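Just the one chain here, the form predicted on its own, laid out as structure tokens.
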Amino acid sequence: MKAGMIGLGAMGAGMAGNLAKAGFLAAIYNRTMEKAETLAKELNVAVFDRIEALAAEVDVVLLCVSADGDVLAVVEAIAQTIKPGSIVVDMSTVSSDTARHAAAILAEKRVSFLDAPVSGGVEGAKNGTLAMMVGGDEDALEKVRPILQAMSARIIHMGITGSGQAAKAVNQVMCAGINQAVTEALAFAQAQQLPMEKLIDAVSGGAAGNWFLQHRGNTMTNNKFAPGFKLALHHKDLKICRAMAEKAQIPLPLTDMTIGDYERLITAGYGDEDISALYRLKKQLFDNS
């Protein structure tokens, strides 16, 4: 099967190179073309400069934008030229609302199409160490499992279409709240005048220990804040999110109060910066007291 990529930031990009490692990727779009021409040399796949063309050259279809809007323009395109029997995957991060509209759009071109976003940041996307969860048809899944399986440890099947997305909504919250403890906590053993070093090591291996304290804990403490995961991107998730939850009544406090903190980041100029960059707003509660 030969399977074209369209979207080439910091995720996508990481997994269209593990995707003609293996063998499956075939040709590249971009929104920004010298992108992905450059990225097209490197790979020796073809570059498109119309999505149209991309997705009537190719058996799967992948995308990796960034908003449900950009989602459903980029559906719309393919949906123009695209085979029957085809199938899409759509491993950015949107509404489940937004992916059930995808895959109706596709549906009438008698189309696949999979929700399929992914957690384990820009490392796991340049590692093929993602972990990936899937909504939609499990025999169209199971088509494509060889080609994820080139850019993900992890494959879950979640359920039926949006289930993908709403599973994706619950590691965004999780996240959130990590995002808090982990950031509070170290702010916390810093006014300790703790070595944190020490103190992260210690931490990392106990009950306490996660995943964010130990990719992150370190350089957080040391004003650096390179993504990673972007700021910007995860306050935009989150607030997916929170609209998830009021269509179901739902209150999500600790997602409020994060949203209203990036919000605070953003606005000072480091939504670039990776999400612990919150450690910024907890270091000066610590210094104000």
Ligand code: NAP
Given for the second form:
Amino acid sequence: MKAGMIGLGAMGAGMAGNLAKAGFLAAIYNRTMEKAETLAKELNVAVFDRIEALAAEVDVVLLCVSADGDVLAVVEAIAQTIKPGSIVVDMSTVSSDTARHAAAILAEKRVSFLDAPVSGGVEGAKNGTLAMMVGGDEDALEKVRPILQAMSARIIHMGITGSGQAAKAVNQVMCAGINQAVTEALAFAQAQQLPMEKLIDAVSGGAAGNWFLQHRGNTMTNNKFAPGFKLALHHKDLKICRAMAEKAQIPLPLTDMTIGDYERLITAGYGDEDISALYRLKKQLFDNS
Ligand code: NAP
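Shown: the form predicted on its own; wanted: the form predicted in complex with the ligand:
Then the entire complex follows, led off by the chain already shown.
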């Protein structure tokens, strides 16, 4: 099976590297062409300047782009040329509605679609250790599982189309709470003038230990907020979660609070920083301590 990858951003570049290493990657495309050209040389794969041209050449198209409108635009382009019987796997984080819409566009071409959002950050993408939540046809998943295993340590079939994205929404609500707790607690620690590296090391080994603390604790407390996961992207995800909750008439207070905090940071020009930039606001809470 020949695979093509569309979207070579913070996540997609690492994913492409692992697909190439496992021998699956035949072709890549990126909207900003220079990124694709550089990576194509490094990975020794073909580079295309049009999505339609890539889609005609491979059996499996994988994509990891930014938001709902981007996924649908890419899927429309793929649908122009893709061969019947092919499989499209979307690893972006978007709404379940978008997943269903994309699946319907491709079903008309007799192409299967899997929504397969991931968790594990840029480190997981680079190391091939992502957790993947998949919605869609189980037979299609089994066909592409060896390809997905090149990028993921865990691949879980959640159910029908859209259920992968629904599972990812749960993950993002959890990440909002973890971000709130870790940034606030570390600002509290700094206000007490504790030795931060030692504190993070100690707490990481106990019941409060978690991925975000381990991977972002030392950078945020040194005022480094390079992405990682862009704050503007998590904001986009949380708005999806809020819309889902509103539909089900369920309140999501922690999500609402985090959306508000992110909007303040985006307005201040920090939208392209890592989500750990929430620490900037938490530090202000202790300014007078
Ligand atoms: P990113 O670094 O901003 O990269 C986005 C990629 O999508 C770039 O390659 C961009 O092309 C491409 N793109 C955007 N709109 C496009 C369009 N309309 N047509 C074609 N290509 C388009 O973002 P990322 O961090 O890799 O995240 C990608 C997706 O994964 C998002 O849905 C995000 O929520 C999700 N995600 C991210 C993380 C994380 O830790 N970063 C973790 C899990 C899931 P250009 O290079 O031309 O801009």
